[in-house]
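So this first bit is one chain, no partners, the form predicted on its own, shown in structure tokens.
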Amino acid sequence: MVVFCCERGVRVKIAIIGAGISAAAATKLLIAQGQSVSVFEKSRGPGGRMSSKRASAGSFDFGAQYFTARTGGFQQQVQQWQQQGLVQVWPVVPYSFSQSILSPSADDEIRYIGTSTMHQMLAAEFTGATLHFDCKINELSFVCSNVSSQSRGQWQLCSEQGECFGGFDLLLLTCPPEQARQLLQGAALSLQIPEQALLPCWAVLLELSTPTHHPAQAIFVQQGKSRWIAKQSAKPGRHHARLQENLNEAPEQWLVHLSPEVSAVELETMPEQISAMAALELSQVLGTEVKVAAALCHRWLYASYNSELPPCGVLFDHKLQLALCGDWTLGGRVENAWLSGVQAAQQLLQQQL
């Protein structure tokens, strides 16, 4: 159903897929100018790369551990999501292992997590918008046609379940390059997307039988077949309620996330494996033999942002009615993956005027 606005004369149909910190950003300026937006998501809820999860003792950070804010269009935001309560600073003193030393290494950066969960915050940005979950789009249609209101052409968008949603005059896609590549097959806009974007990685939570009570939470690793290293069991406000109130009862949780050439050899290795590795790799890097009395791996095929690679942009067909935009277009980081997701908001809607 067409509505109209006083501006335009229309309000456009916009689809977007993903629902990560981008799509977000996207969506919470497109429904403030006044837009019908749809949002296709093809996991259970919000987050993408910054989704957490639930374990006995609390939440975990699979994803993204932490994110800093630079610019000031996104300090404000961030500074809006500390009024609500959705997002707090974390304190933390990063160290860093390099020639088999792990030592502290202080620095200026101010660090900021979600309030219990990393998406914590994302969630009240899709208000205003059809979500759909669990709906993972396989295949897009561009049909020209009057009918329109833009009398430019519509895209149609079909999920793996066998559903089909139509009559969008705009799309965003802020899926990962490789599965924008899939969707955009035979469009030009396919060509411009950079191959190996985004490196793999695995992430591992491993929870201890016997706490360590090393002084570290957050470790950048320069060696072995690690990056990163945190002690998710530290950050704050990851417990159960029961929990927090007596943190000493609360298990020992390290995060490692291996290292994206590690990764990308050991996609296929069995989980059980990917978990003995990173517990020697804890071992190694805190210097202490440690008791793993569980854990836990996500595979992330597409996780960070290959520095290798000089930033594309975030990438428009104005005939097609059609934008691409994620951290990876503006060289990585959450707060570059919200600006992005401005971007390509402020670029659509100028399309329209």
Ligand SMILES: Cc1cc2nc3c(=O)[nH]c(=O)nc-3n(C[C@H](O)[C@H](O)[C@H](O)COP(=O)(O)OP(=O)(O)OC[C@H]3O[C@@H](n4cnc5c(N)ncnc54)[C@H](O)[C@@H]3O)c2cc1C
Contents of the next structure:
Amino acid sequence: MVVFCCERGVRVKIAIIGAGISAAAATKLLIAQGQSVSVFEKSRGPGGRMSSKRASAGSFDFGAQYFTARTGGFQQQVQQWQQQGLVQVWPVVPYSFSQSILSPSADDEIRYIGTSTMHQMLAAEFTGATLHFDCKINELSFVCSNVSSQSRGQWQLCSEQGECFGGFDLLLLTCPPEQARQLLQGAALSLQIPEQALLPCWAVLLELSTPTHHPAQAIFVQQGKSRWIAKQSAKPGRHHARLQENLNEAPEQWLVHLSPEVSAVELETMPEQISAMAALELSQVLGTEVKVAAALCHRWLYASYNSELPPCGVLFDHKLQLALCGDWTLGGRVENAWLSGVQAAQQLLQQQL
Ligand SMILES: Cc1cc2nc3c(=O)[nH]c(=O)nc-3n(C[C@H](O)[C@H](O)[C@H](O)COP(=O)(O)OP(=O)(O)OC[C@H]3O[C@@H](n4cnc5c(N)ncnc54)[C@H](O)[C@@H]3O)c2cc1C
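Which structure goes with the form predicted in complex with this ligand, now that we have seen the form predicted on its own?
Starting with the chain above, the whole complex follows.
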């Protein structure tokens, strides 16, 4: 294996672990700069915590609900996605549930969603990279050559299935901090990874047998066991084509996110009990007893950022040709995840030039 560098106009081999939005941002930039990128993702496709899931009536957003664009770079990116028809504004008036009162609580925030799924725009961002899905990396090694003091080491990645991939000049980890720490056991950089930076969340989709016809579509819940409730069936573009034509026939579907505190306590609780808890929450917030026809639960061990922690920033170990990024390095949320991927890619390129 020959290690090339950019000065000689030859490509550097980069491995990226994870295929969420931070990895997408980094991949796009590195490919645009002519680098060779291989992406390793344990799930079946790209998306990470932005993934939408298939349900009987269409798809539902069980992770990120929407995203905002407050910085110039990300605004430009979102504009491009909008022009390509991959992203749209969600023109929702949020409600607030506090002191047992549910009321509209309009704000100036512009909320974006993927046109039919939250992660729809990500696939194209990985164009040009070699993609390995269903590939959970569980062992990393950094192999140093002792031929000359000038020569650099290279990374080797091995998957849970026992397959090994070698010869990478640079490694970028984009997985949640707990998973990054496990992979980097023994490396000095692992000591800089914050503890409990991402908090858990139970996400529950409730399909109702009788519609509530409640006008609220997105509710910030300030009390009780949930923190967010959304009428998924009213979100643009989420229905199967057959239902899209006659939305009145579509069953009403609500998504409930339990709070981080409750989710942490109930991590091992059976999904049936979790969906009953979510149904009770929905009834209390809407002020009417809901009748559930079907429920779907998803447990996120690492969901959203613990805002009590100061962000640690994108992490680098120049000697090991290693970087760590992801939403948790810059304070959580989709936009920060994207920004962290851009920052990590820029710094890795600088190191090589
Ligand atoms: C319930 C919930 C609600 C949210 N709501 C919002 C919201 O409304 N607005 C907002 O802006 N943000 C929201 N977020 C946060 C947002 O989803 C994240 O900030 C963003 O998606 C993180 O992207 P990322 O690339 O940093 O990480 P991730 O999306 O987590 O990507 C990391 C990837 O690494 C993969 N991986 C992990 N370990 C390995 C391994 N060993 N080998 C291979 N692959 C591995 C994972 O499968 C994953 O695909 C929410 C998140 C959740 C879970």
